[in-house]
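Just the one chain here, laid out as structure tokens, in the form predicted alone.
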Amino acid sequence: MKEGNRGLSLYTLLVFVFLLGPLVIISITSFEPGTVLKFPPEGFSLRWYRNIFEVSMFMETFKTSIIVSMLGNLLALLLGVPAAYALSRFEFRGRDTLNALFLSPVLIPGIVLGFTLLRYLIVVYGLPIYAGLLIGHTVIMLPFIIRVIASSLANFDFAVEEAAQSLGAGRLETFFKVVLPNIRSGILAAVLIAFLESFNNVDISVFMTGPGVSTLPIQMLTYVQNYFDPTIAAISVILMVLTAALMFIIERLMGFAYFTKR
């Protein structure tokens, strides 16, 4: 029994080193003083941490994606807290069928899924690039929020709901007044993984990015292609930072939201 355990304790650390030792390689060589990506590093330096912030384009570019983050974050929120509410709330013919469709974004391929809004948003409706970037990463959005806010309602007892439409609340003011400050934690843990989602993608945006709009990911891979020094080593240090940061407030506010329903 000793040695099973010993060889499975073995297993575990063999597959989070697997997985981790990239992450930890990458962290190190961001310190390299030189112009040429190397480990081990020959020294130590913030160097390409402030290039960072001196190469314009990944400020501008940070901005776009901040921007188209937060803008598809408010359309996918107004879209899926209503489609969420819907689903958990009420029975009827199709549900199933809707919800299913909803979720689709995550079941395609990201790929196939980029080709097509490029296909139809640029092509052939010719919107504005901007636009179709914004549009395309709230469709990858959309079930994060649906999904994770429904989690929280299924928590949620309807009679709390009933209650206040029976003392004389209308039924938004209940749904305002009641349901959301119920199902608020479960809303800013949704809001969160939706941004990171939209933040860190690539296969949507490869395609819905053009001249004069990109996003940082983007930016990223068009600059590994031209440059070598550690640069995109920091920049990928200070996402990594900021995603276990979003994903410890995620874990800390679907704890908070688990624990008030019991």
Contents of the next structure:
Amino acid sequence: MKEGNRGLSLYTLLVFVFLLGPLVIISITSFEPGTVLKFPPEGFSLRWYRNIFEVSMFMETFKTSIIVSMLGNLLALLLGVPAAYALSRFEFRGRDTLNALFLSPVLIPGIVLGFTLLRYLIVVYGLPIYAGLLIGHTVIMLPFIIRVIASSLANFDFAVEEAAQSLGAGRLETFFKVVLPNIRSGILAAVLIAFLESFNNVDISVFMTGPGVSTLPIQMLTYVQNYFDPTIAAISVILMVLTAALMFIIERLMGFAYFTKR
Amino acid sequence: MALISLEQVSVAYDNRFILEDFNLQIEKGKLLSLLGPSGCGKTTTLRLIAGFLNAEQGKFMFGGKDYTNVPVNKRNFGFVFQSYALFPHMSVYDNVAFGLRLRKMKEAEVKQRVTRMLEIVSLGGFEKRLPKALSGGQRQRVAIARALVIEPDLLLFDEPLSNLDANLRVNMRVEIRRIQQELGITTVYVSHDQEECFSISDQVAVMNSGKIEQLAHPTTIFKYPASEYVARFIGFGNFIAFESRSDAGEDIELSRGALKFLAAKRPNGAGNLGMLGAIRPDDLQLWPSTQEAPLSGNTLSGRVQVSTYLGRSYQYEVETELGVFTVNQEMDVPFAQGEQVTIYFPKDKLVLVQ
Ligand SMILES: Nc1ncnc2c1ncn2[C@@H]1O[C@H](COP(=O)(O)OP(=O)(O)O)[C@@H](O)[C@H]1O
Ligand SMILES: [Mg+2]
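Target state, the form predicted in complex with the partner chain; input state, the form predicted alone:
Once more the chain from above appears, this time first in line as the rest of the complex follows.
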């Protein structure tokens, strides 16, 4: 390796230490046997991991998070797949505007979006909190669903669909027999990315939770305000592992190019 | 009566007309090709016939019925794409069977037809392969089989060979012609390659920015282009603008200043309209000016400007009082640069265009 590159390597290493260091420290402290978060830990114990499953709030909110993410995902797919198809296949007036509209939840700060949704869905229209939460999550997942599926449609030769039509297939038949089987991995990747986005979300959820309805990240926030034990560190480790596993699958399906070319 | 008829058709993209008052008739069982440079509207015409595009105006008649508003999937036309457009997730067998299954045919009959079609395109034994495990030529044959197996009323090809290498292109076009004639299927074939079009067509339509400049049998176009555009496109590299012509005699007499030329009339008396003389570089002959030309008339003296070696022949750029002429000539001892020469224009090779 050339001389100049050694300095660059060292620099890269430092950046990684800076980025990953806190995660490593959290992971290590999660094994603390005592009742207060410390670094370095005074021993090794899985006590706080066990605690997660014993505190019913965590289990309840975990269930809510999963249900909201999955149901919202389904709704976002029902809206997003036709939208992605139309945006990538048809030339029509107002296409760019529509595109921008669908992507706007990524551009608008979460706090603003969350507050707006609260104001209208819950305060003005009086929807139940649970419904508001579901709609909020559908809205934040939609842009990811549309973008990932549209990019996978863009890689699929339109002529293949025309070939199916010339052989006698109608539009829907063409979509289900020819398009869908070829964008399956794109759809799966979209679902996983959207799931991560929703499952880890704080800024929307924080407005959409109330008595009896809360998501896991919100519950974690509440918990650290009152307790100082390493439970949160333990949950964080589990969430990190879950996220890493999903990212690994997404990378296998789509490559990371999607994340770097936004 | 013609099987296909496009009548006064207009197509526009973004308010720009690509085809305007376009007319085309094709006889049953014939192969007609659309020939022209990239961007002249060949694909647009083909997609209009296929039903992928809607005309702003005009009618598309097929077998005496108005097909203008019949959707693609109800037309029963086979389309072969430049990119092959095979279904990537299906085996060769399933690709070919696709159209038959949509027609709710019994599996036993599907099998019989697919197997026979794969034999016709010499792909027996490849049934289980996925498209990505095939070569370009094999993919194209699957695409052809897939379009043919539905027994289409019309077969449409859009530059089907342009992604193949040169040898394969020649073999495939012979294949396409063989199958087309064997099954007697009416075909429209699009290409920008004149040799390809000439070799397989019953009729060639030479297109220029959305208009058909000439529609005729390939040999007619090759020998007697009707316009300067067609002449240039098919390799007539030399032009002389004459000032007057007289058709009184056995040959057409032409003059430009003091220079007199003769052009032979066509056997049936048709064509040869206009006053622009056109001739191919291969048809001109060169003599050293020291040597007397064997024939008098139809000559022009000049000086060799550039000489390049083409392998089979030499190509010369010869400067004359009427401009620079390009001449291809086979010879053992080539002319040197700067040499004085006489160019001879055989009268039966000199064509008049508009
Ligand atoms: N979808 C489209 N939108 C706008 N212009 C187009 C479209 N398709 C083709 N054109 C234009 O129409 C003209 C003819 O195109 P085409 O029929 O594809 O030509 P060819 O097949 O002879 O190369 C070209 O000028 C091209 O730029
Ligand atoms: Mg084209």
